[in-house]
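The data below hold one chain only, encoded as structure tokens and taken in the form predicted alone.
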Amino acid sequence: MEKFFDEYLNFIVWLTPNRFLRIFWFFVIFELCRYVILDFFLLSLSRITRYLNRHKYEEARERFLFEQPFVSVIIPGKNEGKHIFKLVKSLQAQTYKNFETIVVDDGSDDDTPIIGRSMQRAGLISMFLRNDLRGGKASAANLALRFAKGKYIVHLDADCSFDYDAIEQILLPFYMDDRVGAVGGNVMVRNYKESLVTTLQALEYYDTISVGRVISSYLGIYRVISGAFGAFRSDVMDKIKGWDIGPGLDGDITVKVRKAGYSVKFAQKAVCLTSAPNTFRKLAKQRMRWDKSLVRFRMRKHKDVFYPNQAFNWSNFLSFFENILYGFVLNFKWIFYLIDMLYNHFSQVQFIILTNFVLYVLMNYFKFLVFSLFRERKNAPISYFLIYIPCMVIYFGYFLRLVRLFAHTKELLFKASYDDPWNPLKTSKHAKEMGL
């Protein structure tokens, strides 16, 4: 061990600035510059802009409260009977009250039909609908859409709960800008203490996903409205004909709204708490589905955003470009980086790996602590997460990266998303035939 540390110390001394950039170029260019320096700059700009526009926020809130628009809250799902009552109680505690609640059971084989119908009879929900044969989440959401009467549609997952002003907060961006067609809520992990994997996801949502959505919303390239909590203008949903069938419908509906000429915003103050997968196996299945959707929707179905036609839009182009670059291209680029290190610096690989680990840990601590200044709603005490931050290097750098590589490869070669059991076989077959 002493020999190893002596050799490592010699390696550190050997690292001139030029050698450091040559060996750790991936970290410097694509991690430090992009996710620390640029993100901090843009977060600062977004906070300054929000401060300067604070009067617009107050004016928008006054118009919203004066109008009191009728809202349709739709909750599609399968086998969600155990969650519906808690969700409805959370909705009853909302500061905003002028909404209907429509629950759609998508072919459940648990006691969801009994619970849903009894809640409707008791007046706890406005309407309970059921697909006797499972059609998939998009089918259930579109069924609710047919009966919805609200000016705005709020789509929720049944296993979520919400801050008391979440409905109000997610609707305010519509009153700040008439061009807004959809708004995404701020999803946080409720069961962050359940296991190591839920803690790491809580850190991911808190430190990466939420921050990324604040920045992408500020730049006008926000790309995914979470299915757990999203709001849409009813007239826009009529125009784009609702959700298309298939997994990945959250990103797909967001793209459809953007392509229809509307902007999409992120409401940081509209907080939704969800239960994250509690094992790495369950998480891998979830992320496989998400990652396959990047190839299916952004590189196949909606590839026309790259074409220079009359409908061309620079914000849509940049949104796709950034997502494909960082979510797909650089994920494969990482393999070439490893090959480069093994080929050109084989004798120093163990020191390079250790130094990379230290660099990423330091960067993650810096991001977590400094970016916490920009968060208004803490998911948990900051001190709780500090001990787990070094684990995020393994979580991001190896686990999620390998899941993405596997998912992208399967989707590119085999169009595996059409065989995903998350969606019924009949709807996946229909989606494949239609090219959806």
Given for the second form:
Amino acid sequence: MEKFFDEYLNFIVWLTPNRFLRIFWFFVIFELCRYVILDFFLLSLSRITRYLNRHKYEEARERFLFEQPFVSVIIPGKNEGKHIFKLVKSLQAQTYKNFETIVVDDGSDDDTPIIGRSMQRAGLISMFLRNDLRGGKASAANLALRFAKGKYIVHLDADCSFDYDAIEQILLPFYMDDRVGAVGGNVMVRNYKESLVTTLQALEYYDTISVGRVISSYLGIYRVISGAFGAFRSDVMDKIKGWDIGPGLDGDITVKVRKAGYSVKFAQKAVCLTSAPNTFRKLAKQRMRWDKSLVRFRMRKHKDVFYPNQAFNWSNFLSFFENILYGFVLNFKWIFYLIDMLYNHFSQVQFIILTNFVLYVLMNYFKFLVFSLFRERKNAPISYFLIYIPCMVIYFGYFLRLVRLFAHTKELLFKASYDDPWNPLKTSKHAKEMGL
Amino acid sequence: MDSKIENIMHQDSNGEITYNGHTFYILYPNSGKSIEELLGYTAILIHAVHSAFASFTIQRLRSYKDAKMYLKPIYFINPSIDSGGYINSLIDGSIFNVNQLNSIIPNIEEILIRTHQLKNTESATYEASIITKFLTLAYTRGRKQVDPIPYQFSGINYSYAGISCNFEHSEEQKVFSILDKAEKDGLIQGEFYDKTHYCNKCNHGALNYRSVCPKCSSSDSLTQDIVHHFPCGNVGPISDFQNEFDDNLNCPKCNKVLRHIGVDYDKPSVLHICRKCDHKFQDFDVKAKCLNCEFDNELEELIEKSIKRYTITNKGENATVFGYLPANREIEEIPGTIRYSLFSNLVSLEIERVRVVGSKNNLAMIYLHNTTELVTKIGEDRRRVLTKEVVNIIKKFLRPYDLITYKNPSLMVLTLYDISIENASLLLEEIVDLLKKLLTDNIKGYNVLIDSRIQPIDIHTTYKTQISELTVGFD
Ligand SMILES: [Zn+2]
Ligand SMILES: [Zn+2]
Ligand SMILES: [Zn+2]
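Now that you have shown the form predicted alone, what about the form predicted together with its partner chain?
Below: every chain and molecule of the assembly, starting with the one above.
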């Protein structure tokens, strides 16, 4: 043990800045520069812009409150009956009141139809629609959309709950900019205390998801409106004709809105709490689905974004490029890094791993603390998370990466997402045939 | 054969027929006869060409208070249509013309024999009188079981022979309480037959069930299939997919033609669109509109009732033959009166006592006619209140040690001790006048008819002889 420390100390002393860069190039370029320095810079910039535009925000809010647009809250899902009552109660507490609620039961095999019907009878929801034959999430959302009367459509997951002003906050971006076609809400993990895996996800949502979306929204390359909480302009939805079949329909609909020429914003203050998967197994399954859809939608269905003359526009291009670079190419690149290290620095590999670990931990602490300044709404005390931050290195660096690698390979080689039982077979068969 | 019948059958122009020692009366519409005038005939033949007249008349005759009428053999003659199960259960049969009289004679005689077996058809209370009617009618017709019969003109959907005809639609729910009482007393045994529902507002059973819009309760709606096009995930009512030119379904989202149900599209549900308020819904409300008062009942608010079929028990048969006396609780409970048995004992003792000393004691009775009518008019509860009041008034005329009892709800017996028979008679007259006034004032349209008698107590005769002398014709 002592011997190891002596050698490790020697290794540290041996590290000159040049050697540091040579060995930790991956960390420096792809982590430090991209996720710390660039993000910090962009976060600050977005905050400054927001400050400069604060009167615009107030004006937008006044216009919104004056207009009181009618909003359709749609809640498609299967076997979600048990959540609906709580959800409706949380909606009734909203500051904004002028909305209808449309619940679509996509072939549930539990008590959802009974619950839905009795709630409709009691006037707690405006419309309860049930399809006896399951058609998949997209069809359920489309059915709700078909009968929605609102000027805006707010799409929710039934197992979420909302800040009292969430609906108001998610609608404001439409009033700040006419070109906004869709707005994503800020999803946080409600059950962060449930298990290690939910705590880690809460951290992840704080960090990459929330902060990442503030930045991508600022840059105009915000990609995925979470299915848990998103708002859409009805006329835009009419133009793009609703949701196409998933999985990954959240990302897909966002791309469709962008391609139709509208911008997509992230509303940091529109907070929604969701229940995250509580085991690594369930989480892996969820992420596999998300990651496969990157390949399926960015690289297959919407590949025209990369071709000039077709649906080209710079922000779409950048959004896709960034997504594919970081989500896909670099995911394979860390394998090159691994090979580089094993091949060129094999004798020092144990120190490199340790140092990398330390670097990542430090970076995560730094990011967590500094970026906390940019979060106005926290659903848990910062101190709660501090001891879990070292675990993030393993969670991010190994777990999520492996899942992603596995998912991408599977999708690229086997188009596995079409076999996902998440969709009924009758629909995925058609999607596969048409290469959607 | 015709000549034979003519020999013994005599028919006069009024509709009276004498045949085989029996008298018949053919009742035509507008015959102008009152029911009392019909009491003397052996049997009634209702001319049933007009079925409405026929069913109205049979119900009137069977609901008459006097057993002489309600137990009478009654037939339809020349019926134009079958009047249905319930009306048929009230008649004893039908014939097409008087030449067929012969065929019903055995049946008539059977009914007469059975009617003759009944020792007592008087009843102490209104309820008891209806139960008696129900039991005796079944008994004289040799029926051990009484079934509820669906009847479109019934306010409770089912009718029971002998009971239902005694009530107006609005009061028909009383049929249940009467049958319940008879069952409680062990006279009949009920068995589940069916379930039925009544309007929450008026208790009527004629209800129109229909599917309505859950929002505005209109029953005018349009139903459409929902179509799901698999390749593009488009979902909407089938009208979204239809066109004016051909029968093809075209997807408005992806412009494809829908080819084959189950392969590239399906119909996962249906949607109803209200034509009145445009509400779109998948589940109708079912409501029951009352055809009597037009109230639109939610199904949950309907009054649900089990309809039973009844078998007459041995106890019930006994009560039919020997008379049905309901437990006299309500009589005993009247303050100021004593039980009849106690009354008998005390008066007997008094007769013994004064045999030595001698006295001027009197025994009186007051009989109130048609108490059943009284109960129908004011109800059992008010009648009890009224009875209490009557007792209080009478007590004011009596000495503190005089005794009052009810032998049955119509018959009151009392003592007037230590007073000459002349004065006692005057006193009784005064009491009766006051009672008449009280009842006339309190009950509108009620024909008060009171009989009273008084006689001095004879110390040489038994109480038993004296009381039966006193109440003869009224007990
Ligand atoms: Zn309606
Ligand atoms: Zn289509
Ligand atoms: Zn009614």
